[in-house]
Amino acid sequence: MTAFTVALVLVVAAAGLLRWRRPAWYWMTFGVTLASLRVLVRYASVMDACGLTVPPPRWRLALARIANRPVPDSRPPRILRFRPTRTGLVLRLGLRPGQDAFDVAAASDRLRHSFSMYGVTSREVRSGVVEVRMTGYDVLKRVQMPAKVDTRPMRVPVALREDGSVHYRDYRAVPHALTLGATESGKSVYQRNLVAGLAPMDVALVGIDCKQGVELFPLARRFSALADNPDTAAELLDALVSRMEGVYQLIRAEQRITSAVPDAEIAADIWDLPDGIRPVPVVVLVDEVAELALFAGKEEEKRRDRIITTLVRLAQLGRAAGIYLEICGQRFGSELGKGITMLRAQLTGRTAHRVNDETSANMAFGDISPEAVLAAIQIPAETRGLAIAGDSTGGWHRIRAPHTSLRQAVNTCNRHADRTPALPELAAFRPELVSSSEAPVPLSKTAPVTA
């Protein structure tokens, strides 16, 4: 056996081992080159087999008849750009006359099989231009966020999409969102990623955790206000409404509506104000919304109506004042009482982890996309963190957040604790931090021993 043969065997064995144990490494070392060659060589024949070609124009057919030449072949879409990425390939195609972006989307599964890729998705960039993203391996099996992400104010990278791109939670584009998920579905990990991403930003975090604070109170050093029961939550939400009204008064005072001011400089929300006087934006995280909507008596029903009414008011009016809602829960339907469907209608962003029934998936995507409902109920129980993310436009993606332990999230919040703003309206709800030297407070009193 020659040295070349031995080296070739070792390379093939190393490639097979990497593909089995470390698919991302295999893709970067071997897979991207092989896949690029395969796509470029097979492109014309695959497009023809998938029905993505158009006949040649009449003038070419006439010219071929006049010159007594063979009839020209059908033409596939033009490749405008070909770019390898760390997870796959990106092709930007220029469609021929008579072709439609829906044709490419309908042929995505056939393209995946023909090019031997793990997944193929497409989206229309502009009229006549379609971007096809191919993934070389299952990027959601072991989520690894890229080292460089597009971070902007109020834009948080929280998960990875199945096409290898980063899924962002952009509060300025989608002010309010709803996150659903059954127990042990990965909803808490998604929330931790969100808090950890917001921690380095100039933003005030407000939490409502009616599970006695077990989810959000470990992150208290980065929160400007926290509530751990429905009674405190009702008062906290009223304080947020008062802050919202004060911010609107500031915007009115600084609108600068005069004939000498160009229209582009007239303020209509906090982002139009100068940096020196702009109020800090507020993100309100509700860990379990059902605990705010359930009641067992007349007094609790009054409190419940007060809470839901305040949430609806914040969802309708809070965006311009820089108040954004992040509502989480296991279920979110009309059985929670009046006002719930009105609140859900204001929550543009929708994320659903594994749910226990189809009705829960319909709560998230029934008014958006039937395909997203089907994808949500097909999430396997053993794949924690996998979710379907969509919005009111009807588009949806399969995403998965990287695993972030509670310890990692706490460390991130503690590291950026100096960024926690003190809001006067919410001073009464600022969490009290207990030092490690103090004895823990028991949750219940010990009954005295009687003889």
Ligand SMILES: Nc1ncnc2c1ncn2[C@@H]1O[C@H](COP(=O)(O)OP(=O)(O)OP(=O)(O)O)[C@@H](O)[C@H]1O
The other form holds:
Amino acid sequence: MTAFTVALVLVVAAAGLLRWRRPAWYWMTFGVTLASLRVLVRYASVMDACGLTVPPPRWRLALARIANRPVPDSRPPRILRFRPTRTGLVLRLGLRPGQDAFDVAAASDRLRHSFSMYGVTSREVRSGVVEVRMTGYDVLKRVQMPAKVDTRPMRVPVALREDGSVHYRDYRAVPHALTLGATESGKSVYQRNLVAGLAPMDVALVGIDCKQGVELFPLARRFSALADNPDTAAELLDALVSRMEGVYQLIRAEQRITSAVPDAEIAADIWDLPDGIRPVPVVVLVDEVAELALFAGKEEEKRRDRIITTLVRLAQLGRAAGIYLEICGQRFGSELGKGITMLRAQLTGRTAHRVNDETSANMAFGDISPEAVLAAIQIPAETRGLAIAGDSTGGWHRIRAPHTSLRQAVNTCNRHADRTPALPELAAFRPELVSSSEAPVPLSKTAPVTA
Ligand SMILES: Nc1ncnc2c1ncn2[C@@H]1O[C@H](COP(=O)(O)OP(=O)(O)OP(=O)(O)O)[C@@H](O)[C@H]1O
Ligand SMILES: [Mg+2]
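What does the same protein look like in the form predicted in complex with the ligand, given that the last one was the form predicted alone?
Following is the full complex, with the preceding chain placed first.
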């Protein structure tokens, strides 16, 4: 008996300790069973208390009256599926007549503390079916990506969402994206995760890092072209435009379209070309975009206009040619001069890390969703890396990228260095690697060879 008590105390203490120090492990050992039992046992009464039940149909009431039986209970939504996951529970509910998905969404906060879960979100799967995702703990506190993710070409699992699902950056669905955030809010870490995610794929990476190259140059071995100042950036972008024109010529030749058809009217893109001749897609990463748009004199102003015009052209026509823009900056509004709002309108994917004021949040979401603006302002300063990601449908999610260190990203890039395609148009900007192939890290800044 005493041995049993000791064992019980030990188990409870271990569970308590795990829950405090390692909530993810606690969830997978004790939490998931306890929570499943709690949800299944209390389901009917909680649904009733949260106002999610409907009265029984009239024929059952009439039947009960005729048979002189007690009045049947109100009915909660049917559980169509119950699935425990790595981070929580997923319930599929079949709604009763008279209920709608909004009822469940409106009750999600009540459900959250009735079931003692950390978070509850719901979405409509199809008419009459709602998926309720519950998380057992704060999954964004220490982000751990699941070991198994759904990888497809040009689709990078980049962060974790608040409901425990994986947030993907899908270049074919959303070609261009803008990432905003105050200084030290986690933009570069997000971008680093993207680079690490893209490194094993068949893609050329092009980097423009006007912060003297401190963020992207250490990853140089996986980059086909790099620029660390606005002058080189201007030339690099011009070279990208000529590559784009070349790709359009290739698509035309393949389609046998005469050269009288303007580029923007060609419906096909590189993914329609046969595998053998398809040009490799290019992801252009720009860190600190404002550096490209600022100027202090006539000469620099000319350069600035040239850069912004080229970026707008790439954003307008790049998708079909397999050129995708990934732009990061602290602010990206009309105060940076003409052309900026036009460029911004082309950047469909929006992510905002912590911002200091509403105007910055508006630059990301003002034209998409006012709720997302509010959510972006409310990101606390101490949880760096937390961000709001919007999608083109007006929906948004709270996400956080895993904390990938520069060293981890460098190692990933070096491991996949042999995948770096050599693009002839961009050969002049290919980073010159100082170290031999055995030396692990070119941590010193490598200057690009200028044309
Ligand atoms: N997802 C994350 N999880 C945990 N910590 C993070 C995360 N993202 C960023 N951080 C922390 O925040 C620090 C600053 O991040 P980062 O360099 O990405 O900021 P930034 O927005 O690029 O800033 P700046 O505008 O000054 O370049 C990082 O060194 C890291 O310690
Ligand atoms: Mg940065």
